[in-house]
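As structure tokens, one chain now follows by itself in the form predicted on its own.
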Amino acid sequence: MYSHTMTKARNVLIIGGGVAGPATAMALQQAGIDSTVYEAYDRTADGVGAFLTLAVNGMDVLRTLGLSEQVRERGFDTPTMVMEMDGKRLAEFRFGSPLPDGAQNQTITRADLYTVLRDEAVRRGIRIEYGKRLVGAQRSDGRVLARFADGTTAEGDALVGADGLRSATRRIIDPAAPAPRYVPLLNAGGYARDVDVPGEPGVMHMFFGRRCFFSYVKRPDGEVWWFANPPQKRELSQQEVAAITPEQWRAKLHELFADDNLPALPVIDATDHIFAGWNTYDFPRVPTWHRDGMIIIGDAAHATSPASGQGASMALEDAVTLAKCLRDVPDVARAFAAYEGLRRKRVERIVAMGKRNGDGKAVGRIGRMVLPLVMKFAARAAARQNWLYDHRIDWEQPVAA
């Protein structure tokens, strides 16, 4: 394993305990750099959130961190996606090639992914402090001083903002940073039992309904994991979305799918609890990622629509790339610049792709007429493209300033 640790960053403050935070802490530890994770909430994320898909490029990062097998034990292979409309199959896509160890795309609950990352970080001796909401930070004498809402402070050689869509770190680095862009779709979903739907386990079925997009995937034990994306032109406040009860979601989805020839309603009716819904957002571009020893990564820097299927994988790629830069470039500012040079083009391309995919979920009458042809060409193009899933980060390869 590469052992070079000549860097001025000996101790790093990491803001955020989601996916990017613990992953960054473990990558930094692997690079010989100490860190502490500060999480705003006063509890863990156990049981919180829906499910997500980790693409093979994200699984390759987990392999680098020694976490691939733990994630595979909790998730299940999802190597294929099928697009359907009006009872007809439009196209089939494969999510990249399996890794040398056999790992493929994994579908996993967000809570299980959090748990793997948090528990392994703690097992490896990384400190995670809860109830630490960042309210301010500044550089002084070559160090970064962070201030938290509970009145405490912390000091380190650098500060990494892995604090998500509503990042406090982003606002500190650049008070004029753009707000997240609303993508006019809501999200709902759940887990259905004892319902018979077509298809093999591990195939993600995507349906273009007349008024709403729907998707499901069967787990090997037969449980059906699903989500729906009701169009919503006006951005609802967090309070308005939270006020929608599971019964209201069920009624709304019944109305949206009433005229469709797809298995949405049996799946929804076989679901005991529908997730609390949420809005969809992305960032077309965040101009400033780093300043004065502080940097943002993951959703704080480049949130992408869930339609990209790359949110968690991008955060994991960020974690390992940043750790390599701080390992190999003996100056924090230059390390951050090297990191941005390695990451910005790729992540902004993925954000743009996710926006296109999200826009395609709400097709009108004319769009439905041309969609079969569009899908045919998209499948051909996807078969030729390898930039998305075949991206690999070589931990042993040094980073140049």
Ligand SMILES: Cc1cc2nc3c(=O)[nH]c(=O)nc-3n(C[C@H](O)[C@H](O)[C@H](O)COP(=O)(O)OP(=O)(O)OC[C@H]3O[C@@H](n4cnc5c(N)ncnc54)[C@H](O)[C@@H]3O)c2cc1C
Second form
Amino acid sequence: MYSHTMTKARNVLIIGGGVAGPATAMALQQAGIDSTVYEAYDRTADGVGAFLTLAVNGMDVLRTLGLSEQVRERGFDTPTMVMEMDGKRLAEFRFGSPLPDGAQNQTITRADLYTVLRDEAVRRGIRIEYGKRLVGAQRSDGRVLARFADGTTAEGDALVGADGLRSATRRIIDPAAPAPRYVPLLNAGGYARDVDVPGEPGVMHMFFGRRCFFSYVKRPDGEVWWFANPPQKRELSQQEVAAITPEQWRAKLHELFADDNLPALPVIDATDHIFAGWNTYDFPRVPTWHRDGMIIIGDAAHATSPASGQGASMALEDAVTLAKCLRDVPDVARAFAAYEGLRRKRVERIVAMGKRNGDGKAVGRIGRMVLPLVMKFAARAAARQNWLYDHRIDWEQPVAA
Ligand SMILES: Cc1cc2nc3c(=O)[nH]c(=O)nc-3n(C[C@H](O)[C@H](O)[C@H](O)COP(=O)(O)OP(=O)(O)OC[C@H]3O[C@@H](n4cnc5c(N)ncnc54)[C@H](O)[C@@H]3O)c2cc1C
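If the structure you just shared is the form predicted on its own, then what does the corresponding form predicted in complex with the named molecule look like?
The next block holds the full complex; its first chain is the one shown before.
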């Protein structure tokens, strides 16, 4: 299918300026390949969202890209997680072992992560064009031609769709691609000040409330970052979720936690502004990742429930793996095939794990009875499970076609 383009990519179009896009551009630059990032929104859109965790496998990729320090300056160490129910500690998990440079699992706002990646990409001379919404793309004379909503076009040897959950690139590559799967949990959260909650900074506390899951982590300066996952069977439209005001969220959460003995309500009441909620989605499997010089990576290819704690880390792993493949495999189509061979099994395993973790948040009455036992086994299994956090990508190691 690609036989007329047995050439190495020298110039790549990257769609999306979130996590995977700028990271791919910087990794390609390290591999000596030129690229331009095209982002649909203007730069003010990068503050959208809440906070996320970067696992040690993701932090190791940031080290490869020379970005670990900047991220650690803005985030904070969150090495452990404690699961609790009815005032009892059920289990404690470690988010992998620290890296040789001391980096641990980080909690950081999405806005800060986006800013670090974007500012550093720009500082390194990478072009990022804003207001460029991809609407079409096709192969033409061995090159890929991208069309944007503003009527402009761009041409490159390859196109990387890092355009997130609602990826246009995914639909262009495969119009029959599955839609994101709705995971029946809403997300709400905020940042609380001057509230006294138990526990040391950097410990992620997870609570199985009777009707809603709740979590908080204390930053070293005492600010409490929290989220809640109200179950929501019927999928609300984006507009319906966006229309829920902070005060409606506060009232809803009060109702959901009314029968629980946990620190949710004092934390919620100490929060000035509960941030806009959002739905949860994932992709168990997107069958076609690449075609005709175009490929999808990051959430576009394998969005996961936030319950995996791996969305951003997977996007970073993708970026560096793809750059290595385009560096080492002397043909775009074969480089993409090599990339898929290296990534598909791992990311699908993580998405499945995220779904299981998310399902476990909405436990019924019987589920709550067996939860202490389940957590005991889960903690034992996690202690033996190094596939998730110990994954390392050796930048120097060449990729075989
Ligand atoms: C609330 C929430 C909590 C999360 N928690 C975690 C967590 O704890 N740990 C974790 O690792 N991950 C978490 N994630 C996931 C993480 O944010 C994503 O997995 C990560 O941002 C994926 O990076 P990406 O670059 O693939 O997509 P995104 O960061 O979504 O970036 C996609 C970019 O493409 C742009 N775009 C979209 N369409 C077009 C188009 N047609 N043309 C041009 N540009 C376009 C978008 O504007 C956006 O800037 C969370 C996500 C959410 C929403």
